[in-house]
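Take a look at this single chain, the form predicted on its own, given in structure tokens.
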Amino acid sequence: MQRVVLHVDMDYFFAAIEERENPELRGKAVVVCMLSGRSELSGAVSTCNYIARGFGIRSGMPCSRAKKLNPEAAFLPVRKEFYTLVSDRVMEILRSYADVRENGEAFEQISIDEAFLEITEKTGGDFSLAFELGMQIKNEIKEKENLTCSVGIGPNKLISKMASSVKKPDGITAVSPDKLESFLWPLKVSKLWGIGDVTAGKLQEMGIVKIKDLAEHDVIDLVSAFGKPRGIWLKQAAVGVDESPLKEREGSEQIGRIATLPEDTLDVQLISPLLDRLAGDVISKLNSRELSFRTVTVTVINSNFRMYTKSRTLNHPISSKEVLLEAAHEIMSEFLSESHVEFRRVGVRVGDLQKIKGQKSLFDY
């Protein structure tokens, strides 16, 4: 049966939920700026919206430069915590779509806002169902989190990720075995996934400008200039092959759920109901898959659109809904003593995820 990976990248993520969050920034240049705290806006732009793209303002730019491109740009801190609570619902909608195994190596999350997942057997291999399922996962996402993400099918991981990158944002291409060639070849090296400034650098100065050169060149001579392991991979990615499995990333993930409430409001009368449901979703997805946590993690956005939060890590990996909510609710106090302005989302999140590895204790009942 022929692979079928797809890779999903949402379009610029963080600026993407603050303009969902405050519709007033719908239309304008969004910055997000990952601050030193030095000055007003010292540090570096982590992303910016199309808008913003269209001024020259580009990530890891100095925040001050991207400001003197455009003064009338919203420039934003990072709220990191919180994209991850919105990320982690995504990553849960994109995990449904995957092809269930035992060993759970179906898919891959390798950022906040990137993963991979294979298919094949949901689709038996069949790219014109990938592509439906593609468009399936962009509507399910845009209905569920009012996001959208731009979506890449092809054989492999190396093809699925260059894919998505073609028509972005909301977009989806699919790369068939049959297409490799016209895909690939006409793009320049520095656009093969996995190949860096250095390398491309060195290519080019061996008369290797595009990809369709690279698939044409001597092997040994590969091996020669960049070893062998390395000089083997160049070969086989020039002509689309790339047999890497998907792997998650054990103890890296975590789940996460965040809502708003009927009002904006200090009284534990109403958020108490809200971070009770968050933290009985949270662990009907453990229980689902069979996982432990060892942190839990409470946040809070004020009507203010300010964001705090506050951690708690415990002794060991457990998997009690009674401990979850037990700790939840101590952090949310905290959070309530200490805060005048009132709350409009709350959020519980689960960290340093384990497999649950034989009998349960009787803490976990």
Ligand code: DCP
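Numbering follows the first chain given and starts at 1. This is a predicted model, so every value here is computed, not measured. Heads up, when I say rigid core I mean the largest set of C-alphas that superpose within 1.5 Å between the two forms. First, how it differs from the form predicted in complex with ligand DCP.
- Shown in the overlay between these two forms, fitted on the rigid core, is a CA shift at F343 of 2 Å or greater.
- A259 is among the residues whose C-alpha shifts by 2 Å or more between these two forms once the rigid core is aligned.
- After superposition on the rigid core, displacement of the C-alpha of L270 between these two forms amounts to 2 Å or more.
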The other form holds:
Amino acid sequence: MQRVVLHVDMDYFFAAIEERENPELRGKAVVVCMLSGRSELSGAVSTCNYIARGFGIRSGMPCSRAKKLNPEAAFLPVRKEFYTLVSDRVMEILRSYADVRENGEAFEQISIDEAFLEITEKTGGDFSLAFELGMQIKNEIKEKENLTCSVGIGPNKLISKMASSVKKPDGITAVSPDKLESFLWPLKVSKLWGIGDVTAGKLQEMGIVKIKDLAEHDVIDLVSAFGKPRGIWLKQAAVGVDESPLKEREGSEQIGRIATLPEDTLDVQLISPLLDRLAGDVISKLNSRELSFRTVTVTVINSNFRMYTKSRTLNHPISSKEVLLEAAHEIMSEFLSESHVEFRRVGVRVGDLQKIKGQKSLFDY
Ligand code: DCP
Ligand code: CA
Ligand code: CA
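Switch from the form predicted on its own, shown above, to the form predicted in complex with ligand DCP and output its structure.
Okay, now the whole complex, with that chain kicking things off.
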């Protein structure tokens, strides 16, 4: 099946949150500053809204310079913890649109305001369905968080990431496999995601300016200039080929099981036995590898094929089945108390895995 990957990048994220929190800022230039604390406006610009960008203000520039460019702008201190809470809620919405996979990841957060979603199964490889899904995602984020984002859709991470920056803010761009060359080739090599200034400079010296030049360049020559993996990657990227899978952030391994209920239901009597069985499977797997866990996550997929997850972190690593069951049932009852749409599938997984060290404790005897 044709692979489909969707990338979301929130628009002027920190400044957009400030704007939303304070309606008086609407229509004004808003600049979020990382203040060094030494003197007023002694830090750098974290980000700014598009009105401020119209005055030439950019991320990273000294706040004092931004103040000169537009003395009327609102200058606000960065509130990172608060933005992280908003980010977590946005990521939860995004995750709910990704494919559900038992092995391999379908969701990857790459920064506070960006994520990839694998949507191959959801869309059956159809790019117009993917576009509709992208619009649904934008609408839900607008409705629930009053924020806009830009969406890119492509046959892989590389293309979806590049596509999301084509129309900003509040844009959506799909690049289907037949459009790869017309999308990529007119662009400068520096626009290729993963090429930094150093590589771009080196390519320029080799006479490679546009991505088209790179695509047409001899791969042997690229390999001798950049080494084998990098050289081959460059050649492939130039024609829009990228097979890299999505990776869950933090790189932490998880062990989980997911299964379909006998019928779509919100009845705890029907759900509990399946939850027990899944938790039992997870524990056997953990035991066989002598691992303990610290986080428990329950996933539900409802009859509209939307996926929701909730997690709980324990205060120490443990490998007890009872603890897992208790946590899983608690989370499930939370889900049940707030859901109106029937559940179709449920899953249990554990994370923050650690090797159970050395000798068994007294309790094991
Ligand atoms: N950020 C920062 N310092 C930078 C760049 C970014 O503190 N030099 C923070 C503030 C941004 C957030 O990270 O809001 C996301 O960065 P982006 O590069 O995605 O920029 P924005 O979301 O602000 O704007 P855009 O609409 O261009 O995506
Ligand atoms: Ca952004
Ligand atoms: Ca970003």
